[in-house]
Amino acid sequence: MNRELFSKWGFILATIGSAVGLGNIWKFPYITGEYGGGAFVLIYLITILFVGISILIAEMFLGNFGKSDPVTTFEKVNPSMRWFGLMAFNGLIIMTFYSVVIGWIFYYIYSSINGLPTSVSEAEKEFKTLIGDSVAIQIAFHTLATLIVLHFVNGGIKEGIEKLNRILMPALMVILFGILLYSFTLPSFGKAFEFLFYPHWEKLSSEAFIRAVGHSFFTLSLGMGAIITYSASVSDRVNISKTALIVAFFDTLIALVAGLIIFTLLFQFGEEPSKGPGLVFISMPVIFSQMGGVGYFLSLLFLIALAMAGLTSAVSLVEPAVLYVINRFGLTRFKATILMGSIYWFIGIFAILSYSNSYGEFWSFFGKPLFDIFETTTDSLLLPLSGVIIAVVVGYIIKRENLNKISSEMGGVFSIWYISIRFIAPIAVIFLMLNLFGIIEL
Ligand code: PFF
């Protein structure tokens, strides 16, 4: 079996990577203005707290139980398990509309090179354009960003991914609180963290509700096995629950800092919060443009930051997959990404398709793009029934006594876990797919 092993701090700032992504800097902030600002953040912080810090330890449990990748992992619980393992291949799909989004952030670093819209009406054309017209570019883009990606995975945990991690993550930290140290000196900066954190219950609803929590599985880099794959590479001496809790610390301040440093530069600039997934490609270019020479330096250094974001996650949902393989069928490393990665890359060509004005309807089903399709049906129902999957096999098949190594970890707060993991987090996550599928009413 191939098992390489990152270093402690490899493994915090790969797990911290693999958390903080497009998720927290492109995504939380456009859903938290379609959902309606604070009361949405609230129940996905309520969710985080309650579901999905319980998840992510349970998570990290199975990696460091099973030591392999995630069917390995499973089959070692109980071989009729091993078909849960196969949610290793969720992250490819994740990366079919993923790495298009990379690919939209490198197009913009480039066309920002040469100047950004001043109207809003320009800046929607462009990014109408480039998704409604510009297939052949999206494409060169997407394929960039797999070929980056695959770079760093062929390398291995070791050499491609910490190094990737220890190199990126620092950097995001620091650009992004450069960014909010500027957009606290501004006015509007009140106006947004009222916006983020004064619950305006009217304003939600129970397709918010399941949004927030389809959100949190996202964001913490839930059901499919990143975590599992990451946590099977580190060795028994580190203290998985601690990092689980800085892991998700990390991710919870980013997707906040994000937040605010986005809603106050929209209010300051007088602009809607609700525009959707075009919000960052939209109206933030708008608004830095109308900064002068500084808006220049921030779009630049914003979209790199959304970049590096991108990557580290990316790698971590590619690499579950590739170890598969790599132990399942003893391809070389190299092959296995290359396979891996084709097959993403290839289907993401028809999630781009499928956003154009030519072929969309095509590429469509139920009226929905194929884009679409992938991004929902892995945050609202894929990852959330891994999630339940996880839970039940940590809190019931699993035995007690090999429980041992989280529950000196944790001390006393293991018990309160362990009702979590058994009770809360499974039962939480079912209702609200039942109500997913009109079974039931919030
Ligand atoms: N957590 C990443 C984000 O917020 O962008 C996305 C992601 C990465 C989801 C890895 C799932 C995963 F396994």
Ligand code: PFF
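Since the structure is predicted, the reported quantities are computational estimates derived from the model, not experimental observations. Take the two forms, superpose them, and find the largest set of C-alpha atoms that agree within 1.5 Å; that set is the rigid core. Positions refer to the first chain, counted from 1. What changes on going to the form predicted on its own:
- The two forms, fitted on the rigid core, differ between these two forms by less than 2 Å at the CA of residue 395.
- Relative to the superposed core, residue 213 undergoes a C-alpha shift of no less than 2 Å between these two forms.
- Once the rigid core is overlaid between these two forms, residue 382 does not reach a Cα shift of 2 Å, moving by less than that.
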Given for the second form:
Amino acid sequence: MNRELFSKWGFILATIGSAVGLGNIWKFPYITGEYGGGAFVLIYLITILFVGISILIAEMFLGNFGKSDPVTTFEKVNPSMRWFGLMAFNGLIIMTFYSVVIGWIFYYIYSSINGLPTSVSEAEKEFKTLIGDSVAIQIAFHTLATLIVLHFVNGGIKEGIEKLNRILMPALMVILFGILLYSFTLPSFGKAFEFLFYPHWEKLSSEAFIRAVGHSFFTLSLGMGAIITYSASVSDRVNISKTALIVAFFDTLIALVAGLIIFTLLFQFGEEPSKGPGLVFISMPVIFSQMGGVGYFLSLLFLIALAMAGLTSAVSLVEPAVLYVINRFGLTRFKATILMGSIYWFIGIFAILSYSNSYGEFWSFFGKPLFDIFETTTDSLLLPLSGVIIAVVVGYIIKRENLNKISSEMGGVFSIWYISIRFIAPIAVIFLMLNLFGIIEL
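Instead of the form predicted together with 4-fluoro-L-phenylalanine (PFF) shown above, give the structure for the form predicted on its own, please.
Below: the lone chain, stripped of partners and molecules.
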């Protein structure tokens, strides 16, 4: 099967782009704030090392081994396992709400040009008006986000995905490190650094431990079929184990930089770090407004960085399903891209309606908005389940002698990784799932 191949650095940047998403800049800071800072970060880093990286290497190996879409890859391992490859559609499910959130970011970029809210109550009102009453505006920005994502997916590996990540990933890092340098000049930087890296063990609850394990898994873009799909388009000469370490390093670094920036600004203006999911859309605009002229500039840069992170991840979420349709049904890339994009765009409209004041009750089930159902189903069930499948397939189904590529790359460390992928990683993820569903508790 002829397929475009990433260049070495194109693959690294695209995989970093897949891993670095809204979770790094939006979710990581607020959950770190909710669970006490340093102790949470330490557990997060440990689980990145022993769970996240292990499964990331396994998923990269599967992609390089199968050299195709996830369904065909699992079929190559064992024909009866082809159904495991349907994890290629996990990303499409995520896009039903992820594209909506990217649309919110686009709205706030537009809104920040016209002015920032000067109080928390004003910011809360703007956000509630957006998601509760402004259905048409949300659909418009959701459509804009979809069109941008589909444009780059339709461009293919070289002219679409690689080109996007070669531009946006370096730009994202320049913006974030630029804001970090500014944050370093503020008196509150030391307090933010201590909060993020000094462990207060008394604040580490059992729930915080589970959230740390869960976020370390989800932040690396695992179980979505994206890593398998990208790794199918890379030369055998590329060292996938080293690439996995590079990806994990930059993914974690960007999350920590985002945390330092946000906590520095929060402490500088007397705000508390435990602001929850509304941190970026409610608290941060108010803080930027209090900074005067430089605040408007920083706000715009911060939102652009957030949009960049969202777009690079979104492209990787759509590509697995597009490749599957191309391979299985012989569609052109353009037709496959339009088909898959139309599906998540259309369902995304109902996710928007589920938050609206007028239609929310109709598009809610068991008291939960459709938007939240999609989010919790993927985070709590589909992604960890796919992670366990990847660990079991590589750790038990594929014979050890067929892992020669990883073994030669890793040398003596291979035995440690093999123990991790067979025992530590799957047990940790299964434990996470059982805890999330209330079956067991720490």
